[in-house]
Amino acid sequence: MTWANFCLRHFYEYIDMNMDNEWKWIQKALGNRSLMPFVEFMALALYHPVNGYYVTQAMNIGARGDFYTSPHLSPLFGECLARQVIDCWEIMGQPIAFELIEMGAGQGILAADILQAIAQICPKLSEHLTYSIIERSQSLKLAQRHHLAAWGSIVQWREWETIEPASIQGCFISNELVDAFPVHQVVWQDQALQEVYVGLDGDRVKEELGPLSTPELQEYFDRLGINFEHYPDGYRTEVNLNATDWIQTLANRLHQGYVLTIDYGYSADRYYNTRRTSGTLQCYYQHQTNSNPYLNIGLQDITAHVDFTTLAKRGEDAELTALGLTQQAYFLMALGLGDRIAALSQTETQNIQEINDRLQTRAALHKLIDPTGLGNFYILIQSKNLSTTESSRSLRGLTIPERF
């Protein structure tokens, strides 16, 4: 058993011994209050330092866990992202110091795939590259350190507080991060926009509607030009104020370079469509989905789709330029995934095991571009402080793929 695995095992034993009854730790968080905004409940359920999902279930991601992400399917996802990063570096004139920062790096699988691909495709960039990770989950940090140990000092872990404003030259990347930010829930009820609050009724969670906890919620919709007077009574949706804070923080730290945000979501007109009456909140437990965040508290993931319109607009307010929004399927195909899929069919072999391996690989790659699944994710690409010449050059991932 490696030292990292030993630490992980005893870390979870500690959690098991110290796990409070779920109602007790919620009651403790409430304090003298009878209710808390849903956003606070979601933050507890996901990020409580002992009982939160990303502590108790941090390693349950992948085929045996609650859900899997694109990096779990194939290292070619990371290879395609590496090609885009190389493209960014070249457009920027191949700067000597180039920092790639991944925010919310999971178990470190994507980081390892990107680093390996860059080393193989563009060794020159590897010589100038620092790969930094911003991660709030201590258990995931342990997994990342174990998974990325072979890369030595190239990889480092940083906190937002230690990154100086306008100090980063390079690229920020996130994959399925923003959907996990705690969200406010609001309901249009009785001709008023109200907020969802959470409390306890004995040993059961209860919901109540109340006044908005912050004027930023109304301002959010005002900026989008949304008037709820024409919406049906009982219309429920989400507001991700944490995402707006995040993009502003990120833009503040970036001096020159790019931001790649990969996630599932919609433009604002689709997100806040009058027919989407129940919002987008989803929960994942053992590869099953449900819409009840009050089940399996601390043991199931809770997510909400991303409003890419607001993410782009708030980025513009912080001096980020939106270069394009494209679906993951088109992005990956433009970066060579189609060629890799075709090559699996063109190379002849009579070896049964090799044939089975290729079929499994091909099936995994098709999942990455499946329009009903991961292929329908979006990639928002933003930039900051590029020269006129640099801005005029098209990024490979935003070009029309040759084969699809």
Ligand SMILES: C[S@@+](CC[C@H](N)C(=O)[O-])C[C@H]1O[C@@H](n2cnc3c(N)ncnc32)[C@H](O)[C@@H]1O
The other form holds:
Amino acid sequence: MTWANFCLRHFYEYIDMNMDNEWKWIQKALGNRSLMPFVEFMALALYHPVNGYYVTQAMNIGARGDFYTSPHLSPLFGECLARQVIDCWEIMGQPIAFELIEMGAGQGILAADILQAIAQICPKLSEHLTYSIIERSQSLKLAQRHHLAAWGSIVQWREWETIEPASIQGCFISNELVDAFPVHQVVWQDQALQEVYVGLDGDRVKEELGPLSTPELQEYFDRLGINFEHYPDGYRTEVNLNATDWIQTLANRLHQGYVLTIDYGYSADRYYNTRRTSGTLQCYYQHQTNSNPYLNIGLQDITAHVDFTTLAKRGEDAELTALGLTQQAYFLMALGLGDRIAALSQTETQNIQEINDRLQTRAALHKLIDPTGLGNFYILIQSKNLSTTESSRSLRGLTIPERF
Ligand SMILES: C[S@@+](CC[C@H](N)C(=O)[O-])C[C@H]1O[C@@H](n2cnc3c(N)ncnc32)[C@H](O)[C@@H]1O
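Switching from the form predicted alone: structure of the form predicted together with the named molecule?
And the full complex, kicking off with our chain again.
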């Protein structure tokens, strides 16, 4: 082989390795199958070890990326959560060992804000606190280590596999984790519940319907008492079996304490309403939304709303008591956000820079409680192994609970 041929061959190998078109990595994942369930496609698009969205893009959550989350708007989101965590710790009788476990921590912004607020508001809890993170994305783990370096050994990274059953005393929290779990898609067509499969037609992604890939999908609806016979033909929706596995794993590891799950979603009767005919799948690309998961594969986030009824019910099967579901706006207002907004409006200053800063902060706080946006997110709070007196004490953030 000549030197020129050698270089050319390696150049093409390099291109092949690094410039994989999305259809090539889908083809590799299909192997000798012609189709894969949608859930597998979504897992690839988000978490493929080389090309997945949470491997290559998610470090940019925020202004430079595709979407904002609440912690990116203001540290007061973390402060309100910290107040709720302190409340939980006090109800539990201020235990000496208290572990806060955040799952899916993004760039670590919320973790830093919560740690900072607890140190300021309740130094006594700070002394006893361990902050653990369970994170799937290696690149986000790196970003978290960088952002949280100043907190030293208070922060640690853990894996489910190394956490003993019934070993955690404390609080599990997550913000926009469950909507990032890959979901199954199903369609009620020709009087049968069918599943969405994904394959390739040349270099284009195609969808086909087929039989359910697992009986768990039908069981999911049976448990909710949903019978599709009266649903319109072509009705499409999502099922998050990863969320049901997750709540059971988490309940198994918790000995005593609370679970706070923040996300967008609905109770099952609203989620699986006959009028929501095309499901809840949403994609985010450069701060624009679309509902086509086959666009910008690996470059756009794909999410599905959360069925909070199932999270609460499956949690109850695993000994978690569902204490309440409330909207983010009510939760944050009950934990002091309203007072902070009011304080920002009261100033005698004539300094333009200060006035502009206050207006900007106030606008960000309004976004956190906007009923057409983040304010319409929900917080599900569950508990485990609390005494009757402890469970009867109401939580500060749950002043306006909804049914689930
Ligand atoms: C939409 S981001 C939210 C990030 C952060 N909580 C925030 O509010 O900015 C979803 C996060 O969950 C992580 N994630 C997704 N699936 C996960 C899993 N099974 N276990 C742990 N983390 C996961 C992602 O890598 C990412 O950090």
